[in-house]
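Just one chain is shown here, as structure tokens, and it is the form predicted alone.
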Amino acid sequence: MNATIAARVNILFASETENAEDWIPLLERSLPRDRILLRPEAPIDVALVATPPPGTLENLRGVKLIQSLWMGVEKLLADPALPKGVPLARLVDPGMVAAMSETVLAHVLDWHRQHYAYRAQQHERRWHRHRQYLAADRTVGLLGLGELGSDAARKLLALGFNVAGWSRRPKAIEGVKCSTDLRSVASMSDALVCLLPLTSQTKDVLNASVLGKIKKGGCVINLARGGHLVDGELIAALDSGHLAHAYLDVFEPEPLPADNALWRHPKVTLTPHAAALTDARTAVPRIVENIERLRSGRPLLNVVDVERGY
């Protein structure tokens, strides 16, 4: 059974990242009779965090829910201090999930519509025209299939790509080619796209072999962790030609050290983990809900499986 609170909430809002002046006075909007504190010095029922500052989570007596405000938890999981049998949440924000969708056909539109060489082209002064292919012509392979790769497969099917992806455990999803195969789901791709969440059995994903089964010609996207990625072993797929570029949004460490090759890699093209940022109008609501069914006892959203690291 879960916990229920007091008609009154202490909510602690902790974040090194997150402006507090985007939040709070939707929160506080939102939540009238409820106190949102910057800082521990009440009880605190249910505490609202992203990169928390140093002590936050060790000072957490009797809280009841640990609401991250971000999709990503590997780092809360990874802090020793995290208090234990205490439910955590991820924020499935659908301003979220529309952005990454938004980056996700920006990069496999770039590569397929070969926006990436003209741009070279037009640096050197050089007119030359490639061929052209339709949609139908490419496979977009998804890794991942949760809430961010089920809407960016619909998009993607909505432009007339061929969609495959691939997840841990058996989904289906209408026009999708789903498979539990990774390789399998790589040689079927031109563009491969990576929304997993980081976990032990995902790092290194992207690695030499899979990379080498994406169809030659294509591209590899990662919008996800910069741990999925072993960027030596990148480098040398775009090196010898078989891929022509890559799309990364992740690195680690982030931000990406000065002196690192991707910086100044031709076939490279990066943004600083931008692909979708949490958006306090859009994610606030996600977050009253739970706090509004934790106050019920009703069962949490998005409650996050330790074991499972998601």
The other form holds:
Protein chains: 2
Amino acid sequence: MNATIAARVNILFASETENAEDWIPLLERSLPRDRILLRPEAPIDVALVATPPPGTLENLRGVKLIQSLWMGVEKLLADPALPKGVPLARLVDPGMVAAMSETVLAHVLDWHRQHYAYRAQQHERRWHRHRQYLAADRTVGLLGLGELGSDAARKLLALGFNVAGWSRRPKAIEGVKCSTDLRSVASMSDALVCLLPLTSQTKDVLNASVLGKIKKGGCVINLARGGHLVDGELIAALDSGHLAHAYLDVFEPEPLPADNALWRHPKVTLTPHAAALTDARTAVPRIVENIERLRSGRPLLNVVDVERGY
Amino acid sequence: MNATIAARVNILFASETENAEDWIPLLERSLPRDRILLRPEAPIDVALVATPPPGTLENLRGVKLIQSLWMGVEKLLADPALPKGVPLARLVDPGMVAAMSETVLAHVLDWHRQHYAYRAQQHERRWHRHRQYLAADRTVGLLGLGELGSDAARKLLALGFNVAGWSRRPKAIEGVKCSTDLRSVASMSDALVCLLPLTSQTKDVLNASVLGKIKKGGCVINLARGGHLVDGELIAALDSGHLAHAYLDVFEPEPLPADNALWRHPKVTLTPHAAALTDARTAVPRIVENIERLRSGRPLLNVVDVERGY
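Can I get the form predicted together with a further copy of the same chain as well, since the one above is the form predicted alone?
Every component of the complex follows; first up is the chain already shown.
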């Protein structure tokens, strides 16, 4: 690879969703030798992509690296125009990882401190205090123990919560009850948080069987992808009184259509896929690291395993 | 003191608000030599009080210790029946301290992640994503740097927030910009959190002048006492658009009357004085520690300075 990369790299920025003005000045400052292009007006070495404009992927056959600007790459992998054989890297942005943990804590604490219930009471101007639980009385189950799950686990443990975690492959994280048995993790959990990549194996993972194993009065927090959740089975688990609340950030499709029942469900708190956004300030150093690795022929970081799907 | 205390201590439990069934079994298990009484049917050595029934304080002139079951003691101090010269101890319950930090984090994160705004959008079924900030972009100001403030500071710092803190006497907490100048702390803060004891010096501390110094788009979180806040001046700061949101747990009087405008203000989130409750499981060991100190004549913990007011 070393021999094929010129000292000066042409970098295409191709995104219909990310703001070029947030990225280009930081990229130019960090990569002064290279050229950052908004259109493929020269042979491209590296493409930075997130929802690339139609026709972009078709023209990336000769590039050395496609670097996603997001952590989730299931849409790129599903696109038949994605060139085979070109390394595709996920973005592991420390700012985005921290943002995701903030959102996990915000929702876990909203449920744990019963703020969802107090908001409903405020609407009725009703002053009524509920029994308080200690963090040590609660178990938070994390689905996914990669970069996101392990950071959230550490921060939940620091607040005194018990933490259980599910991953496809066996993992060991200090203080976390790690398991590869999804049902056993769900049945230990008061709050179940989905942070998984969307693959054929994780689609519909939040279904009636798993939701029914969460402890009564618990909650579900889906911050991963809409495809992880079977909406109708969640609504049934909320309406039966088994689950107290759901916090949903992701939907299928997005934006969530205005006539979808989730918008108005009294036990659902919705956010518009805003749980954790890439921040160019923390992401650019990671992208620069991969470009410097490419330039010097060292192994690239966070290359996607196409078979595995992430 | 040693000589005046028998090996067996008579302990009166006197509270109209705390559930005796939560406390008595734990107290009896931890103090097997002593007698726990619900009525003063024998000479009392120690009184455990939180909103004691009328007439209780008048009969405590001879006791060796009045141990509050709460951290805040301003109501006991204001009661003319509180016997002079009897040591009054505040309760520093580690479970209550942890609960308060959970509530601080829940509200700071609700504001920081703009969940209050997303809830309003959900009501309108509007899908619109706001700009994301990193924790490092925000400063949380803490009013009060005692047991509560220092625990909250440590947990906010661990999430990457900048933390400033105000206290009456100079303090030094690693990583916290400590100051005795209230206006300077307010003007550094995006979110201002009140954790102060209520004294003649801290009454009305959250007034137009201080609220106006908080950064535009910021929030106020009052978890201390209703008397700290000038309600009308907060409403003006919210209505002018200077502050984005307020999180209020405490009011004057409580319960907050149903006709109070705060119940229905769209920029106010209310909870019914539930930010942090004493938990008998974590509190009893601290009460036992003070009783054993009394029994063996050692200095008592957390004795209130009546002049200072806490």
